[in-house]
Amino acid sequence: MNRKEFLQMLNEKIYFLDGAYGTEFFKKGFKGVIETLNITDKEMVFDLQKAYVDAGVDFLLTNTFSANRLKLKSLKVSYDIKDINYNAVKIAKKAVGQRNVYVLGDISSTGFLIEPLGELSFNEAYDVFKEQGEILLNAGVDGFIIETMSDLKELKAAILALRDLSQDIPIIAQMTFEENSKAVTGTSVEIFASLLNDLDIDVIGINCTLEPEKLLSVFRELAQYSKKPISVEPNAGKPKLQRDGSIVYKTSPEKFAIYMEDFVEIGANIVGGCCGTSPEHIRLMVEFLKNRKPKKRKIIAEEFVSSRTKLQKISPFLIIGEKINAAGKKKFQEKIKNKDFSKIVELASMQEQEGAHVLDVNLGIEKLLDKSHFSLAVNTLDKIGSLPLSLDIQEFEFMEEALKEYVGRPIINSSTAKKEKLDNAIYLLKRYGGMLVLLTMKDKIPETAKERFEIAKEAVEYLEKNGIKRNRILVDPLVLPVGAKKDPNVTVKTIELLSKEGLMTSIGLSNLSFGMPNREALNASFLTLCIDKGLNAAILNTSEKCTMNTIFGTLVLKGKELAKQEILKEDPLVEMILKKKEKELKQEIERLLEEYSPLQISQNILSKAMEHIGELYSKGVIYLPHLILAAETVTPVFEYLNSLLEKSDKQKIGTIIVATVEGDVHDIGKKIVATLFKSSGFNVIDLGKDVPASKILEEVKKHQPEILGLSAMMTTTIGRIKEVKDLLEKEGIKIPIIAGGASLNKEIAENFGVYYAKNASEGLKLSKKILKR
């Protein structure tokens, strides 16, 4: 099957993937890790399997979800990773027999996070996903799944890495959402489909976290956003605890069938099953909705830039913030030149709040400056939840370390209509996704209108003969110097022909009054005669409030208007913290030290002012890059705050240990709550992931906190929980513990004897309220 053949055959019917793997293997009683049992029990999986190609799938998938280098060594699985994932597939074809049913290596995240949010590298991952992804391709897969992803990043790091292997091999991309159809790092399903629209992949998914019902309105969205076929695989309803401690799925096969006919229904064009679902799921699933032809989808026409938390609309104007700008600027300059990005970030904020819609950034004399700078201004603008960028960059190899390291879907900025130019902006775009700036000139600017409209229109027919739509290119119609005697109403005329030939446009518009007197009026003058004839975007002085207001008073005289931006405000010192404006942040706490004793400062203000980020991040306000940023920020406050207390008032909050149990990898939510808790004034020991109870035993022996954390992720893992619970009260230690994970509910846990937290910011008001008993 190639990649023609598979999208062929997606429309003329639903295709059906298998149910889950982990939770069935664990109903006949294994525990330990399921990729294991490619090596010491072929039989188990291959019956599973069986079952699943019994039950009528036309995907089956390889018992791999796990089987990556890190995440097999976090789990210390020994066996050889080319054994695991080769046996996979050999089992996998063994099940499949004669029948007309294909298989997919499996695939899923490293259980790291990626630069900027936790320290593996975008390469290392890379190379995680291409090593796995070249044993199950060797071994004969038909195909390949990524799945339950949280990190776009992470993703595009497979994507990238499984593309390369082979250019003809098809790919399903899934990420897995919240029920706010965002993920844990921030990103939505619309993110989420622009970007996946882009790249080279075939089919766009969401699976897992949530039972079928939740996950409707969820799939909704990726249905009217992506451009490409869809895929689903919901779980099998909240997990809940048997009388014989084991886990089961609420949802019943009938019920999950009747659910799935919702998902056909919305326009899904493959169906499967997650966490709880079983091969009676599955075969249920197949014989209701089989033959069943895919529904045409209304998918939203409109174009999108967006960063890893933001979305912006191009239409029906785009304001590109211009002031990251360090050429010609000798101080700016040589801050970038030592890798000091402090005034990167407070120009990204002041234009924000100026109301650009995107940045433009442009690092200055690119032969002083190396990739690493590059990808640390891209990590850096990633960090701050900044806006969409615009990467204004001339070296190839510093926009393709830029675009590998950027989250979301940025401008390319720019390409002339030189041939060789040309090819490097299909591979980019193609590669890494994104819109692309093309300007109307190859070696030098034309002088007339019609000279710029005829290279752009040339340009644009190779850029759409080798598969960039029109739809990804702003053509800039390149504004000139009015001082140098050069008329702009060649501009102007440019942007008319281009608009009646149906492209879209962006001008700098700065470059107009350059070295004029008044410059804002002759900004904003021309301005207003681009966007009558049809401007779509400008790169341009955000402070100007003259331009900004014309931008709006044009808008609304041609019967259009500017969505508000939704700014975040806050209280002035949760905004320092947010914002990482350290130095504000410092002149605030010494001008508190006038009026309150540190440790008031601590307690009292600087605590509770994280206690309120936390509340933020719990409502979806904020996410994980938010919160880290706010971490790192608060924590040497707390610290100088700490040098100033008295002997006898160097104490913290409390003491709190946290751990994932042992068996479970998984420690994003757990690092997320020990993040908070610490910024918070907590004394936090962080015992890491797959902790056994003794260790956790030992360690609270030796260290007596006042509260101990767990989190379980998996079903499998979530009856640790009660082990630890029963070792510490075995050894007659009473200490609160509050457990949390994806798998965990109030139920399980009152049954455990446990207090339950949904998220980090319950989890620090329940430990505070319990300390004050």
Second form
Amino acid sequence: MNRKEFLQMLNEKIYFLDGAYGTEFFKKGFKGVIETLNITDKEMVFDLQKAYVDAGVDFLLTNTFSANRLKLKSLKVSYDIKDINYNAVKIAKKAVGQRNVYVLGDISSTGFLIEPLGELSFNEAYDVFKEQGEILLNAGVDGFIIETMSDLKELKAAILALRDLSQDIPIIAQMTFEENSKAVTGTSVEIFASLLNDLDIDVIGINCTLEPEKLLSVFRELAQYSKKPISVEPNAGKPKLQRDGSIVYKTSPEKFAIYMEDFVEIGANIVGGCCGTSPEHIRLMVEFLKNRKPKKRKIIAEEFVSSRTKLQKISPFLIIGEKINAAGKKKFQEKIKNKDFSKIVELASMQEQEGAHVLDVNLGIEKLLDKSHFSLAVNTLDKIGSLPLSLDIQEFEFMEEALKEYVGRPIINSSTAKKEKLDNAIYLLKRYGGMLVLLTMKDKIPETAKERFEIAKEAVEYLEKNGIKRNRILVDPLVLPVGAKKDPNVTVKTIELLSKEGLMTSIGLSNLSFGMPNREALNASFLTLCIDKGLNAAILNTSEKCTMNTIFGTLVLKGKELAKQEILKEDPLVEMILKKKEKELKQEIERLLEEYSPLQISQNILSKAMEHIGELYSKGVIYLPHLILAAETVTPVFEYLNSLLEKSDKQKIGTIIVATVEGDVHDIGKKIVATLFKSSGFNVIDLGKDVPASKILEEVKKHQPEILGLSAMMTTTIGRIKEVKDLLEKEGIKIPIIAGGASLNKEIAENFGVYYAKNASEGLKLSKKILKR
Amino acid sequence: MIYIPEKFEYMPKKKIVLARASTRYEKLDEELIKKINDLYLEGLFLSSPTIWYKTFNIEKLPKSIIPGKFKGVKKMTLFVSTLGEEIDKKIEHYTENGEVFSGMILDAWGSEALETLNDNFDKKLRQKYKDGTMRFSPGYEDVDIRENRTIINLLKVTKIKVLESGIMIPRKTTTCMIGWW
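Can you return the structure of this protein in the form predicted together with the partner chain rather than the form predicted on its own?
First the chain shown before, then all remaining chains and molecules of the complex.
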């Protein structure tokens, strides 16, 4: 099956994926890393896969969800990665037998967050996925499915790695979302879809986290934004605790099948099941929905650019802030050269407040820089949850580096109409996604509008012939300084010609008034003329109030209106923490110290601000990157305040021990908890992951904390929470235990006799309530 | 003979259930989908579908139940299908308690579930007997609806009551016939 055949198949009918593996093996009493069964108990894997084949699936997944080098290492699996993956394909093929069922190599997260959220580099993640993909491919898979990804950047690394292995193998790429249609890293379904529409994959999908009922509205968004076929694999309900201590997912096969029809009605092309679904779920779904034809979807035709967490429509007008530009600014250039990006962060925040939709990033003289400057700049802006970027980079190698690190759908700024430049742009657009600013020139700038138009037209045709649709192109008709006796009407006329041709346009506005007095008046007036002729975007100085008002006014007169920007207005202290304004924060703390004691500031002011930030995170106003950034910003301040405390005051700060229970290696959630507690003034002792109950007991005895925080992500490990609780009780230690993790809920926690916290900020709030602070 | 179907054999397409209840799938929001799915699930669990069936040589059957368009058939399969009485009770319960929406959807679901069941059983019979007429039921064209009683008696079904009018209790019950050449 090649990609063309695969896509042709999807036009004809609805196809079926299999159901869960982990929960099925656990039902049979297996406790451990399920991928090791590919070596130790092939029959068990075969039996389950055979049951899925008998249930009528079209695509069978290999038992390799966690079989990448990093995950296997953290799970302490010593078997050879090659054997695990190779055997998985062989077992799946044997289960398929002579049936018309395709085997998909199953790939998921490394379990580590990629920079800037975590410490894993993009390249390392890429290599890990490539290694696993290569084994699966050589063993004979018919396609790949990447699933349960919560970080768009990690997904991108996996996609690039797999596509580099084969240009002609089908790839299904799925992410996992919460009920608010956002991944824990803050990426919305729209952002995910708008990037994956560009990337070289075949099907865009969503899986895990939610039961069908809750996933429906999330999937509806994907159906509206995805221009490619779509797939879905919901969980079979929420996990519930059984009397014997085991965990089951309660959605019956009947309920599952009934809801899966709704996904088909919304437009799903491929349906299957995730955690908790069994061959019986899949069989009933297949029998009920077989031979159905895929529905036609109403897809939103508009174009978007995005960062990791922010989505911006191009229409009716895109305001691109020009200020992050070190060209000709000696001090700024020096800072960038020294990898001091504080000015960039400051300008990003300022332009957002002023109403920019996108930030143009030009690091100045590129000869002074190397690749790392570009990756660091992109990652720094990603970390502060910046607006989408327009990457204004000249060197191809630097542009590629920036695009690789970028999370979202950027603007590639820019390419001339010369063939070799266009070929470079085609490569970048296809590989990394995004929109292109196309200059209406080859080697030199044509004098007349007609010439500029013809150059653009020819270049657009070339791009289209090479797979880049015209709606991904913003043509720059070139603005020249009036001061240099250049006629601005040539630009206006070019915009008019391009608009009539159905092409979108963007200009660099400020160039017009270079060297002239009263620049703002010139810029604003000129912009009115351009918008009137159909201009779609401009790189401009957002501090020019007159220019900004002109955009608003002209659009209103043309019957259009700019979407209102939701700008977060918060308490100044919260703002300083969220935007990493370290200098201002330090000054504020010094000012507060004149009025309050260090303990008061720590416990009443700073801690409250962090609690509020935690609430903003819980409500989905800010996302994981912001939370991590805030915690990083505030932690040194707490350390400073603590250093000023008297010994007696020091004892007043609560201590919490956190640990992921034995057998569980999930660390990210617990790390977030630790970070948030630390940034709220708690003394945090993090015991790490896979911690035995006896070790927890020992540490509790040693440090005598006020709270114990336990994390367990898997259905097979949540029982360990009770084990810890019982052991502590046996030893006569009474301590409030707060537990959390994906498979846990309030009901189960209460059953164990521990507190439950849905997320880090709820845990923090609960701790303060328990300690009455 | 008795046939007890599997669930998927009487699971109707939601779109058709909704059409029967005079609404369109595209008009539904998540809340309404949930309500309708809950009723679908309720119908599925309340139903205890059964099919009684027998194939007769045509000469053994009373003329009054043989449709004119079955001319020339050698054999005829008669079958009675029902969802049982629990679903009737629930529909009545809903309508009597002012939950008309639920009553209406469940009623539409029941009718479509039975139709789906008949379609699936029809397919099974055709796999066995191959060349046959279209499926037919009393109440259409030249076979009187009161012939339901004749069919119920021929199949010796005791669980279905036929009123004088020919209407059967439980309400979600049909009698069908297919002729084989």
